[in-house]
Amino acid sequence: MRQRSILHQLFVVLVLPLTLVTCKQGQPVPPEPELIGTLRVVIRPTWDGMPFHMNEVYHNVSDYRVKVEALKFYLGDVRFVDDGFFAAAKDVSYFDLQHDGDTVVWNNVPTGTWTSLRMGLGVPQALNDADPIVYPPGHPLSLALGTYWTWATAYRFVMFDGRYDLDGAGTGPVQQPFSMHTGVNVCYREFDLPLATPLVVNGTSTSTVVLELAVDRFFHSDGEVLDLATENQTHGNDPAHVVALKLTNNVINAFSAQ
């Protein structure tokens, strides 16, 4: 007996401080699989406060008239947080604002009440370095969707295409293109988004976050303007990418939660 309760000491000494280290502040938090749930994640774009359309005619920053074609791109790393811990909720979501908008359903989230998120704009770089025919159909980084740049073996992070006219008060066809896609691993940055309420996920229901995405901010942010002027085609093959890092910090700031 007294064998067996110098084992058993021994075990709360060696084992126990153990435990406690891994749930140390700033470590990922892994979910029990009982401690799991369901996350509806909505995108809502709005151009200067109001809801936004797809090919609608706006004028932006620079009085330009722009109609946007085309938005999507990819979130990255998600993590949920509150109060310095962490818990990763998933590796990568695709969003496609073709209908004004875009929701997905994630499972297999950590449930708890979470006060902020964490997470990158575009492709983790293990997953985009990593070879596309390894994803099937239905999978965010399936070859399916045609968001692979085969020649750089990479993801493209955000899809930004449309048209402008640099006269304001043109009242033609809006004709010229731009196309600015980001991409390589320069291009992904991480950061972090508050929400309002706290979000509440648990086991028995769906809940639900809504992310506002300000469309007119992808021209501008912290004083600094993207000119359509001579800024309006970035395709990953700009050694110092900078027009896709402009897009990249403007596209950042034009995130919001509810």
Second form
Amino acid sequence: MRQRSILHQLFVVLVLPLTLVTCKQGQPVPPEPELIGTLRVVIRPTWDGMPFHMNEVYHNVSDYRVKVEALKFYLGDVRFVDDGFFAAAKDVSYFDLQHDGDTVVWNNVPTGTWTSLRMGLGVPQALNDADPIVYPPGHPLSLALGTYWTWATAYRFVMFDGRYDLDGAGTGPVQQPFSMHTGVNVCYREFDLPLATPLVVNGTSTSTVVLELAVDRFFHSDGEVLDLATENQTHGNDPAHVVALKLTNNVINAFSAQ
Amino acid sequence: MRNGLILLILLSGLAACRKDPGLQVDDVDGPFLLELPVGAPPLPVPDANPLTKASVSLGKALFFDTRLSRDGSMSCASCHHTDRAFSDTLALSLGVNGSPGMRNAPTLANVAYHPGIFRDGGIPTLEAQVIAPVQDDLEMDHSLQAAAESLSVDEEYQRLSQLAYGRDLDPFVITRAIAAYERTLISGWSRFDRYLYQGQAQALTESERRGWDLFRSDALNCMACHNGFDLSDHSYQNIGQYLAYADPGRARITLDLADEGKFKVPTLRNIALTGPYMHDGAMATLDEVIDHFASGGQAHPNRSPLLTTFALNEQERADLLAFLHALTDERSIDQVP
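What would you give as the form predicted in complex with the partner chain, now that the form predicted on its own is on the page?
Full assembly next; the chain just shown is listed first.
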């Protein structure tokens, strides 16, 4: 009985993988994309479907008056996807929406026709745990950007700062500060972004992808509200990361791709 | 021989061209031979950042350079005073904006032996630590990159940087050099060291010896944490300083509530010089510290079980204080010329 069991295990370990290899060899292997494309990535923030402006007062889902003063974030480990095939496009990219949006150019991205993007909100762990001193000025992880949490030896992922007023009918200045910074590895979240029209990247011209970011959605998603009355600060020191994870989830759901 | 002569002449020429007379280091070739006190463990030095005359000289110069701060008003030494065993006299050091920092600036003595830097141990290396005070808006409030750019006009810095690290002065060099210098700040030159490690019984007075006996007694239990060469096991302990801590301490790093209010056990070397005491500098004198530990501290849920309560009579208190004063180094802990 025991000998039969061992033979069975040997079959599973040795013979079955051979079968799988044979099957795999019969499938067409997509050609490796060339890394010669150039992609312009445009982040276009909106509020309730309209163009968003920094330092302008809006009403959020809780009918609080909200003014965003700073919005910065990282996207990491970006991959182009088509029909189950993934091609690495960018290790990490930094966006600062201080001018009501941001545009970053990625060079040496894989050529092809792609139907969706997979990426992480934040800095991938391998980069987040590395020594930040090696990144020169101009690199998205350069210390000069001030995005590094020195006390935690890690990067902030999303920096969302501004002011709010619980009185939605108020007319005075919006004064109460909110400051929500996510940025430890547990807050790194991957997500998929289907593209409305396929993204064509070739080696001859610069392609463009526009990522819309609905800033109004930072305060709610999946029926859950991020309430500024009680959830207005997070700086990596909450053991449960309640606000940070909620904001992370909201930001991910705020993205859409044109 | 001829090449050597040319090099010598060339170096002399370069030296003559130096514009900054403030920094001039002549003996910069070869490894830096750090003198370790008797009883000191081998110095942990990362292979990637060896102690050389060039690296520690550069690090020392940078340590005292106010150009590392945004407005040029403060250097590392502004909060780590040489005559205070590289600690501060203020409970909370003031940054360039005049606002107090988050925690009391600790002594840098024997920091090379610390497994984690800062009172919460959140920074794994001395090299990484350098970034924090330079870029913290409550401290120097500068950008390391911008600081490097302003410092790199200094020809002597560039010369030392090339000698030490084979590259121009940049943030990488700044962090490595300052870390190398800090690694040389070794304390172990007190009368207590002569008594304990060199067998010089007369190095301590009778009162100090009685204090030492009290210190290592089960009743006081100081040595449960303040042990080893550095008189600290570098563990993280909640000493019941508060019932509710404004500063989460170690929990800030581990995000574990069981670590709330825990801070790294500080060295007691040069303790007479490094007040005010505790993570927030809340205790001004050693008497206050003794009172706190005699009380056993407040009943915080994370309070260390190693704490005991004890009572000292006047003579015992004087003896304990005398012993603590005997932990002061008799010579500078800075060996870099």
